[in-house]
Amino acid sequence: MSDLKGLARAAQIYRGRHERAKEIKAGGGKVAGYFCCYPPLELMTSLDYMPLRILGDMNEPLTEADTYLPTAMCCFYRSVLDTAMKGRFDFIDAFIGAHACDGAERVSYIWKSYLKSPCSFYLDVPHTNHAASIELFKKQLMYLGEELEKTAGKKANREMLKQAVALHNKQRSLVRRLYSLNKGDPPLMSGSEILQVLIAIMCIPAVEGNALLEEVIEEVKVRAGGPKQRKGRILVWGSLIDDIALTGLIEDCGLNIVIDDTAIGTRSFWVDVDETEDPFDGLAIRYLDKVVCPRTFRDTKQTRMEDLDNRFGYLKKMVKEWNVNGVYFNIIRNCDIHGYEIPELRDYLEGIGLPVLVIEQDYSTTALEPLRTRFQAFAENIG
């Protein structure tokens, strides 16, 4: 364990991503490493395992994946399986997969034949959040601790989890006040330290995420040299971002990411799980019909305005708190289910009079050089 603490604690992590996990796993204990928003943490944590979002590396070249999938599937996933097909996790106890898309079912059933974790699950989420719906991934869920139980050694029982929820829900209550700090002009926190915080939490326990968190505020709320005021406040929305190189880019730019909708900030982390009798009631309902998601497709309202608003009002009030003046849509290339949204979407934003920037990136640091004008040209623009 390091003696860093806060926001320099949060960056030793961000950079050694596995370090901990593997102290972990040499101490003893067991990681599970999953994919995306959908596979509870709260299943993971009850049963002594260590949760490990797995990502990619925007660093890496492809020299793998290339075998198993096509060029034209999303750019992420051919990462992360490129990268575990190198051996970056062949220390993890369980595997769990997940259908956020399709790049991400595809690559999970490839892990489960070729790469052979000690427990590999793939959990089916459905596409909608109808009653019916629900009630399958619950049973999906339930699956999924009967496997995680043969690898554990042991059996979750009610209470276990229930604690296991109230430990992530402080989890998620104290990134939403660590993202309520860049309410202000300036924000007291850069896009760049949220997302080296973030990414941290991911890696580390859910006991010690909750510490370093509660370090973080209470060093940022104190300290002086934090983020300069600058004309453009925006919102980033879209495919995930799991490297400083491309939210720095922005930032150098002239703006401040004060607020954003992508699967490593606010999505993982903006509700809770309800404390229900049972807890795979209140897991199923958060995690497939309160994450918004555009991989979940919800009933259509009598009007286009009212489906709008009945998609993405949740956008308009992040606007209207974090005093968002324009919005970037990051899109890596090849994810359909955020490139389908981006027409709805720009109308939407547009709408309320917000400028929007499109940007379609490769997901490799060496291609974001070359949108250096582009972000530029968007920060003149705004105001």
Given for the second form:
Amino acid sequence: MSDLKGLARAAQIYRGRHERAKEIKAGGGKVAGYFCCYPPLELMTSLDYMPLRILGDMNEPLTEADTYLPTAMCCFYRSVLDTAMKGRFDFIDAFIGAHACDGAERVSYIWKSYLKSPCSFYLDVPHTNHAASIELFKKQLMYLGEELEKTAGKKANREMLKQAVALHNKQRSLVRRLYSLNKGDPPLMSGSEILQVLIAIMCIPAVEGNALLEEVIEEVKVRAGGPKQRKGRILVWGSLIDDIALTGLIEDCGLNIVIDDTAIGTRSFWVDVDETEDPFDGLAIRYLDKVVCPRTFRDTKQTRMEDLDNRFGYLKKMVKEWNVNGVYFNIIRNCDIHGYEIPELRDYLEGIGLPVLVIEQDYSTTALEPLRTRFQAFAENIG
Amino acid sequence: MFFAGIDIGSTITKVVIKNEEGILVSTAQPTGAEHRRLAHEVIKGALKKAGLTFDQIDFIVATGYGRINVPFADAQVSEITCHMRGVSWLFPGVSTVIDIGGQDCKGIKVAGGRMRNFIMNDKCAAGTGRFLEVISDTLGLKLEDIGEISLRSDNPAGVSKTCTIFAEQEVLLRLSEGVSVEDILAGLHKALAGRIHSMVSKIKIEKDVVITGGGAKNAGLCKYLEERIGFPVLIPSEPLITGALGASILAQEMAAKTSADEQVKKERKLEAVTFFDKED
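Go ahead and give the structure of the form predicted in complex with its partner chain, now that the form predicted alone is out.
Entire complex below, previous chain first.
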């Protein structure tokens, strides 16, 4: 274990993302790697699996993945498979793929065929939030639990699952408190710092993650020398950013990232799991219905405006609470799910007076510098 | 007071020196690896033309790809903002700026002198000056002549590719089929105009449209672009310098905001960029 605390510890874990997982494994524990926001962490935690979010690597050139995947597919999931084929996740005891998007689905199947984790499960996530879909998803979660039990060598009863729900709900409320520190101007944390903390807690057990979050909150609350006041207070919307090279570039151009709606940010933490009589009910509703991502279709309303409000009203709320004056759409090249959402969301946000910057990027740190001009031009004309 | 804007583009470096009355001098010369490194030489040339010394300049704004290589600049501003400002000064009614540079192409939407939106292509040479350079090389012609030559055609050849590399192959194919150089050039300019038009259309092309950059000096390209847009476009008399002009206008504004104390000639040094060989 490290002597570092708070932000310094988060940065350390961020740099060596798999170190803690490997330590736990060396001590006889088990690690479950999972895709995106959909596999319930509670199922893993309750069976003493440490949940480890599987991410790609913007610094690693793609050399292996294109043998298995079309180049027209999302660069992030190509990178995930690329690093996996190079052995980066060989140590995990369980792999939980998910139909978060078509890219994740393809990679889940290829992973099952070529990378032999002791336990391998593909979570079918329906694309609507209808009652029948939630019922189906609940069944899927029960299968996942059974599959994990086989290799965990133990069974999780309702009580254990309820405890895990409480533990992860605590984590969610701590993350929300962390973000609330950015409501003032200047914000107390930079986008890069928040990203490091969130990736860190996705790479350590929940109990340790909660302790780390508490340390960071105490440290940041009283800090002097956080981010400088900048002209732009922006919201980042999109699939995800998992490297501080990108958040650093954005902030270097005169924009403070104060809040986000991305899969490594608020989307993973914004809503709690309800403590239902049957824990699987609460899990199914939370993970399918309450995680808001354009990958899940929601019924349209009577008028276009009602429809837009129904889909994006939560962003309007965020904009108000965090005093946002511009929005950056981070589109990873070939991400259809977010790409198709651009025109409507752009219209909606511009309609409430917010400038929007859309960049389709290649998920590679070497391709970042040419984006500087765009971020700078956006910053120069904001506010 | 005197203000300078220096725009280090991928292909050409431009300098504008102005005072409160207007533009005093403007220069444009090839950037090249050495000039990017020697921004101080570029501004010396412009100063000489204006009959000024370096110390007389009150504020310098650098822009363009090479803006970080200008150690003596007081501020750096993106070329998108600078083009928008330069063009708005020349044409106050502008709504859409199409800047066709050496290695990128931009569309900028302006309303009331403020930037509302922009789009740019810098991933590939299609739709940029580089496309024209490659084609003129392939045909053994001078870059500055090909636009005029294309206008002589009344039967533009069909060119399906806008990828620079494939278009080059297609040119060779058409030549072997006996198609005239005028018709081939007309076809290529048409294809290039189509590519630029469809990119800029994403931000909605509205009157007045101003075309700037090296591409604006090509009459063939402007003609086909105008045809696609469907109404007349405006072209500045010096289309290369709008970025540097915008930078000099911003220099003037920034100087006005800087207090007299701060202005006491910031220890600016007119010297070469050295970070390229820092490890020595």
